[in-house]
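Given as C-alpha cells, the chain that follows is alone and in the form predicted alone.
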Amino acid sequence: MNLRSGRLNGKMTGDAAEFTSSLDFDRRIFQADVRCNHAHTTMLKEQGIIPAEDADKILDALDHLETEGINSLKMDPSVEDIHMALENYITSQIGETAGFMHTGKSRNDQVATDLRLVLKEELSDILTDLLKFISNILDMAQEHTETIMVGYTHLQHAQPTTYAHHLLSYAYALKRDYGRLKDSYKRVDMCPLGSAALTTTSFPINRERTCELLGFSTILENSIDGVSSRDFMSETVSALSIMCTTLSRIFEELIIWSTYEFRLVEIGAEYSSTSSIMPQKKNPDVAEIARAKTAGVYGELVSILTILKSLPQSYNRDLQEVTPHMWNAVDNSHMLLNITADMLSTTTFNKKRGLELAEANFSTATELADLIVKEKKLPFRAAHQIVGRTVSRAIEEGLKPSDINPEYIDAVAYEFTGEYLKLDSELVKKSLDPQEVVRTRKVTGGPAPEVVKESISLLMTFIKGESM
C-alpha cells in the first residue's frame, strides 16, 4: 500500500525515504504494534463499527504475524514505519479487508500507545531490578554493622561510622530513585488509543475498551493532548538521569577507595583490567567507563528537553526522533545499574584499614567537644574552640588521639577559659575510640550498630511490599 497514491504524485527519493523512515528503532515496538491493532479490532468488532466477520480476519491475521514474529514484514524505508509494514502484511495474508483495521484511527496516537506499552515493561524491568540491587545492599550491610570505617566531609577526614551505614546511604539513595521511577510509570501508564489523528473519530468506539485490553490504568483525556504529549518519556528519563547520578557516585567511590592511598576495598578482578605496559596495575576500568556512561543519559534528556520545547501542538514528525534518544536513555541506564550492583557484590572491604583510618586522623573529635559539653556545661562554641586548638597541637607534635588525656587537654583550656576542665580519664578514652563513638550514634539514621540493623530491617519490609 503506497500512503502517497491519493494525495502526492510521485515517490520520495530514496535519500529522503531514508532521512524520514523510523524502521531502525520501530524494531522494538513491534510487539506492542500487534496489540495495539489487535485491541482496537476486538473493540471495533464489539461495537459493531466493522463487520465481525471481517474484524475475525484481521485478528487471525495478527495472531499469525505474532506467531512468525517481525521478521516476516517487509522493513524498508519505502513503507515509512512499523505501522505501515504491518497493514501491509495483514493486507497480503486477507486482502483489501485489512483496511478495516485502521478505522476510527490514526499512525499519531498508535505510535503513541505503542511507545508507551513498551516503556511500561522497560520501567517494570528497571523497577524489578532496582529492589534487587537494594536488597544486596542489605545483605552487604547486614555483613557490616560493627565494621568500623571514617565517614567523610570535603573528601577529608569527618567522624567515624560504619561500612554498613555507608553502605546504606546508597540503598537510600536507590530508594528514591525507584520512588521517582515508579511515579513515572504513573504517567506513563495512560492509554492516548482512540485520540485518532488529533480530535477522536466520528465512528462510535469505545476508548475504555481499548484502555483495558490493553492493560492501561486510564485514558488520556485531551485528544490533542493524547498524541503529541512526550512529557512521559522527559520525565521517565530525568528520573533516570538522577538514578545515573546516585550510580555514577558509587562508581567514583570505588575508584577513590580502590587507591593505594585509601586502600579501602579491593575491586572484583572481573571487573579490572591492568596496564599494557605496567605489569603491577590494577586498573578500576569498568567502573570508570560506568562513570562516563552516566553522561550520555544526560546528553539524551538534554536533547529530548531540546526536541519538545519548540514543537506547536499537536503532532509534528520532529517527535519520531525523541523516540531513539528515550530507548538509548533507558538501555545505557537499565546496563549502568546492572553493571553498578554486580561490581559492587564484587568488592570486599578492608575492615583494619578502614579502622586504621577512623583511628588516625582525629575524626572523634565532635564527640570529645560533646562530651565537654555534656560534663562541664560550656557552650558547645566554647568547647569547639578548645577542641580546635587541641588537636591543632597534638598534629603539630605528633601526637595520635590515643595520646591525648585529660592534662593535655586542661593545658588548652586554660588558655581559653582560665580554667581546668578536670574530665575523667575513662571519659576522654572513650570519646577519642571510634567503635566507643559510633555506638553512641543511636538517633534515628545514625551509625550504631542496633541503628542500622533496624534500617536494614525496615527496607526489608519495603522491599518485600514492593515485590508483593
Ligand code: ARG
Second form
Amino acid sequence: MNLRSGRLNGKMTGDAAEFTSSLDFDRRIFQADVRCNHAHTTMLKEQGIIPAEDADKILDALDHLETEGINSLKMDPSVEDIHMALENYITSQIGETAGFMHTGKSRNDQVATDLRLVLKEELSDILTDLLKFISNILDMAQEHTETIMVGYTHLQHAQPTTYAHHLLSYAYALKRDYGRLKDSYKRVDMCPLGSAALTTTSFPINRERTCELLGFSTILENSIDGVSSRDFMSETVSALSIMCTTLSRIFEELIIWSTYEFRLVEIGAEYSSTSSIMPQKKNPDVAEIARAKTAGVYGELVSILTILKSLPQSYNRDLQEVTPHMWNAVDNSHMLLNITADMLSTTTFNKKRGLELAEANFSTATELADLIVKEKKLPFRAAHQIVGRTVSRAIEEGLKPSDINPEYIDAVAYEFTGEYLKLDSELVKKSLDPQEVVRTRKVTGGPAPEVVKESISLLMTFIKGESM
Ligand code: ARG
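For comparison with the form predicted alone, kindly provide the form predicted in complex with this ligand.
Time for the whole complex; same chain goes first.
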C-alpha cells in the first residue's frame, strides 16, 4: 500500500526517504507494534466498530507475523517506518481487509505506546540487575566488617572506617538510584493508545480496554498530551544518568585505589589490560572506558532535553529523533551497571595495606580530641587546637601516631592552657588505634561492625521485599 498516492504526487527522493526513516531503530519496537495492533484490533472487534470476521483475519495475520518475525517485513526506507511495513505485510497476507486495522488509530499514538511497552521491559531488567548488584555488594560487605581502611575527605586521610562501611555507601546510593528508576517506571507505565492523531476519534473506542490488554496500569488521559509527551523518556534517562554518576564514582575509586600509591585494591585480570611496550603494566582499562561512557549517557540526556525543549504540543516529527538517544542511554547505562557490578566482584581488598594507611597518618586525631573533651570537659575547639598542634609537631619530628603518649600531648596542652591534661595512657593509646576507633562509632550509619551488620541485614530485607 502506498500511503503517499492520495495527497502527494510523486515519491520522496531516496535521500529524503532515508533521512526521515526510523526503520533502523524501529526494529526494537517490532514486537510491541504487533501487540499494539493486536490489542487495538481486538478492541475494535469487541466494540463492534469493525466486522468480527475481518478483525479475526487481521488478528490471525498478526499472530502469523509474530511467529514469522521481523525478517518477513519489507524494511526499505520508502515505507517510512515499522508501522507501515507491518501494515503492508498484513495487506500482503489478507488484502484490503488489512485497512480496517488503522480505524481510530494513528501512528502518533501507536509509536508512543510501543516505546512505552519496550521501555517498561528494559526498565524491569535494569531494576532486577540493580538489585543483584546491591546484593553482591552486601555479600562483599559481610566479609569486610572488620577490615580497617582510612576514610578520605578531599582525598586526604580523614578518619578510620572499614571496607564494609565504605561498600555500604555504594549500596545506599544504588538503592536510591533504584527508587528513582522505579518511580520513573510508574510514568512510563501509562497508555496513550486511543489518542489517535491528537484528538481521539468519533468511533466508540474503549481506551481502558486496550490499556488493560497491553498490561498498562492506567491511560494517559489527555489525547494531545498522549501524542506529545516524551517526558517518560527524559525522566528515565535522567534517573539513568544519576545512576551512572553513582557507578562512575565506584570505578573512579577502583582506578585510584589500584594504583601503586594506594595499593588498596586489586582489580581482577579479566577486567585489566597490559601495555604493548611496558611489560610490567596492569591497567584498569575497563573502568576507564566506563568512566568515558558515562559521558555518553549524559550527552544523550542533553540531546533529548534539547530536542524536546520548545516543541509545540502534539506530535512533531522531531519526536522521532528522541528515540535513538533514549535507546543509547538505556543500553549504555545498563551495560555500565553490569560491567561495574562484575568488575567490583573480581576486586580484592588488601587488608594489610588498609590497616597500614589507617595507622600511618593520624586518621585517629578526631578521636583523640574527643577523648580530651570527654575526660577533661574542655570545649571541642580547645581540644581541636591541642591535637592539631600535637600532630604537626609529631610530623615535624618524624613521629608516628603510636609514638604519641600523654606526656607528649601535655607539652603542647601546657602551651595552650597553662595546665597539664594528664590523660590516661591506656585511653590515649586506644583513641589512636584505628580498630578501637571504628569499634566505638556505634551511632546509626556508623562503621562499628555491629552497626554495619545491622545495615546489611536491613538492606537484605529490602532486596527480598523488592524481589517478590
Ligand atoms: N516514526 C515515527 C516516530 O518514531 C512515528 C510515525 C509518525 N509519523 C508521522 N508522520 N506522523 O515518531
